[in-house]
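One chain is shown next in structure tokens, namely the form predicted alone.
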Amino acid sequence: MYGSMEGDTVHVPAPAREQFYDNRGYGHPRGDALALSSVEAAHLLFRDDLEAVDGMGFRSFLATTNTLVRFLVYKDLRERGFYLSPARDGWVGSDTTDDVDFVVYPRGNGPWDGVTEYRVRVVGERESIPASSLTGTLAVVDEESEITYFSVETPDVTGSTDHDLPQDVSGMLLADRVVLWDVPPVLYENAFYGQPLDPRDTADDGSASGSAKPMSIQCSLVEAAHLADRGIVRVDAGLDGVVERGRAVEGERFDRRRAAYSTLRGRGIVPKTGYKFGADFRTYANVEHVGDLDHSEQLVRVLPSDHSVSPRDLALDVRLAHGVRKRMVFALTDATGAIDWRSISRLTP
């Protein structure tokens, strides 16, 4: 069977529909004939199911159409037992084409069943990707043609940490942190703000009952700004002084981190520094007492909403988060403090 090019589409005459679409889910029907995308035609040429397209065999067709990277992903998913369609406006299986290359159906289903397993975007390892466009499934093809799949989701950023806190606690701005003097222990032991200036001030037995004596704790600038903004802490330099110091030491990053921090706290999640993991925060969804803390659940990296990421950086972040049993989350923050959340993890289709 032979095909002919029509722009970026390959036309295969009857009975191509029965042979390729009805039986194996290739292409878009045109009566008894069939329209194929270039990557589908390349796969059929590779399998010797098509003899030629305008006289071109597999090698020359691949070179002429520049479909190698997408062909590798298409071939891999076919070999994993999936039927899939190119994401083209008006084609079977496609409801949108934004930033998507393939619509993948559950095993045992095809484009005629109306169900979708993955929506796949194909990129090379050296490409740059707008973080705001990350969605669905990302298939990254590296320089040795190995494929890594990532799942991008909108995480449930909610927790249940909620404690009654004191008001008007005295604080002092010192260098790039704020020290709170003689505060009720609930601020650290139950709400998990800051770190004790003297670890001996914490409860001796680590029990949920906590210690009763006042303690002094050191807070980061984002913690202090959050507490001062809510009237819990009264810093000698005032809220403006804390924010000014934060911007002086971190630049624009401080405002983004402050917005993400306050949003997480407002949703019942406790953010703590993620420095040891190369992230902005590690988070705890349910804190009753610091003596009973389990592992943090998420690593959060705060990025500008217009930031672009490389697949290599994604691989590093996801690998690290997986290695320490956490989920990698990106907080894409704009100038108003509005946040678009993304979580990314490895996927095996």
Second form
2 protein chains.
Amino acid sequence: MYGSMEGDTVHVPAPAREQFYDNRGYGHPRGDALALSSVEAAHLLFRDDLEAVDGMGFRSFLATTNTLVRFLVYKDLRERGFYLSPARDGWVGSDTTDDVDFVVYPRGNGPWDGVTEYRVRVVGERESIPASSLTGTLAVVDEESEITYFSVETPDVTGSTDHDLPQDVSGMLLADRVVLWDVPPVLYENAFYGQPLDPRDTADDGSASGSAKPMSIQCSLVEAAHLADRGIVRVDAGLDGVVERGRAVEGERFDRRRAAYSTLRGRGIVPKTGYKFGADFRTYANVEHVGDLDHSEQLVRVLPSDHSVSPRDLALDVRLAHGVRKRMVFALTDATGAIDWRSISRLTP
Amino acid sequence: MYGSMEGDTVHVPAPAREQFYDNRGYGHPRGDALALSSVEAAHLLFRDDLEAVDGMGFRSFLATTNTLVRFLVYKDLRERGFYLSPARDGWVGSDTTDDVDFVVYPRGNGPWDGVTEYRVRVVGERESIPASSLTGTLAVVDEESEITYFSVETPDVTGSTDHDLPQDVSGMLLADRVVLWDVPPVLYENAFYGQPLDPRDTADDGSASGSAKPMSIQCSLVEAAHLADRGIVRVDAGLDGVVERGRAVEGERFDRRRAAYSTLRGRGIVPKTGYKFGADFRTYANVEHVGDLDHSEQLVRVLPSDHSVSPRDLALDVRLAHGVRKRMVFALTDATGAIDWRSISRLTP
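Since we've got the form predicted alone here, give me the form predicted together with another copy of the chain too.
Now the complete complex, all chains and molecules, led by this one.
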């Protein structure tokens, strides 16, 4: 059969509908004829199911239309056994957006079943993606045309950490950290703030009772700002002094990290530095005692809400998180400190 | 005993030399008296071995001198059983540089033995480090005062991949990749250029003989530029067209990556995209046939020679590489394409 271009659509006369749509889920019916997107036409040309479009075979068609990257994803999903449709207005359900390229149906289903498995957005490795637009399924085509799929979800960010803490403990601002000298161990041992200056102060027995012997704790600036804000610690330099120091060493990133830190704490989750994983925080949802700590469950990267991510950085984050069995979470934080949470993971369709 | 400040040195009168230097490797002898760096004095104050320096105990001394971050590393190395000296002119061997903070002796040795185990540079998590200054051992102190050590080495970058290739194969520039239609399979199957457009073209038997049946291969722009430069592929758009497209999509990063790519190929190493690891390339030192491929050995990140790295990005790269059992290599590439290779790994002193 032969097709002809009509703008960005390829028209194939009857009985194309029966042959390609009814039997194999390609295109959008026009009576007994069929409208195909250029990606679908390219795939039918590639498979020799369509002979030519306006005289062009597969190679010239690829060279004329700008479809290569989307074609690769379309082909890959077809090879994995899915039927899928280009997310065009009127071709698929009403909830398409600019950020969706393909609507993929569950295996065994087609466009006529009204069920969706994935909404796939196709991006090249070098494109930059506004983090706030991350949603659904992302198909990244790398420079050597391999495809990686990511699934974006809204994570449940709640924990159960809750301890009674003293008030008005005193702290000393020292360079870019705050030391709490001789304070009640509950701050570290149960609430998991800071780190002991002297490891010998830590109880080894993992008992939840804890010792009453005071210990000296080093806190990060975000920890100290949170503690000072709640009246738990009174830093010699004041809350303002801590915040000022934070901004001096980190710029406005400090305010974002502080907002994310306090939001997590407010939800019963303990954030600790994620430095060793290249993230802002690793988090623990349920801390009773540091001697009896599970592995942290999440890695959190705090980003401005208008930040754009590169697929390569995304791949790095998700790969690392997967390797250490943690969930990768982005905290998209705006100027008011409001946070939009996204979790990203590898997906094998 | 009591010390007194003399500029950035703490003087402790006799018999301090015997007590602290001869027995425990602190400071630099002044007859029977002893000169201490402020970090060493802080450590002796912390241990209550020194009672005060100019009336200051440990806490006031820390608050007055800017030694907290280096103190943490000094203390950590002492706790790990090492003697170490501040890398001051005249205190240690002649090869100190600004980039070294401590000279660490092998366990059981001291400053009097003339043997060095590590040259340690201390950096805070938020400092930016010129990549070209990376050398020896790096001790990164994160915001919660945990310490990570990295070892920097000059890697041996040589492989043994070598295949006879055809000349003048034709290629078509398509968006940001180049397709070689119906070309000799040796290009992919043995020399491991590109990726087959149709997976069915790949021989499954892993035989080194390969089939003579032509196949279509998609190449990245760096691969295509390298092949075009060597006359192996003649791209319709010319080598200039490929390079122009590369710069259009990647900017000057393309030239750096191309230089690193060709240098690696010239040394018998096959670079493939490192996208899935968030790197520029993953590399294979000895490729005979793609059906019989070992895991890649290295991840290569190509950086401008004047680039500065953040310890957090370093932690991310090294952690990921370690997790997938590969060596993390930085290719510091200048405008002429000359490359300074560095490999970085985690170290436990």
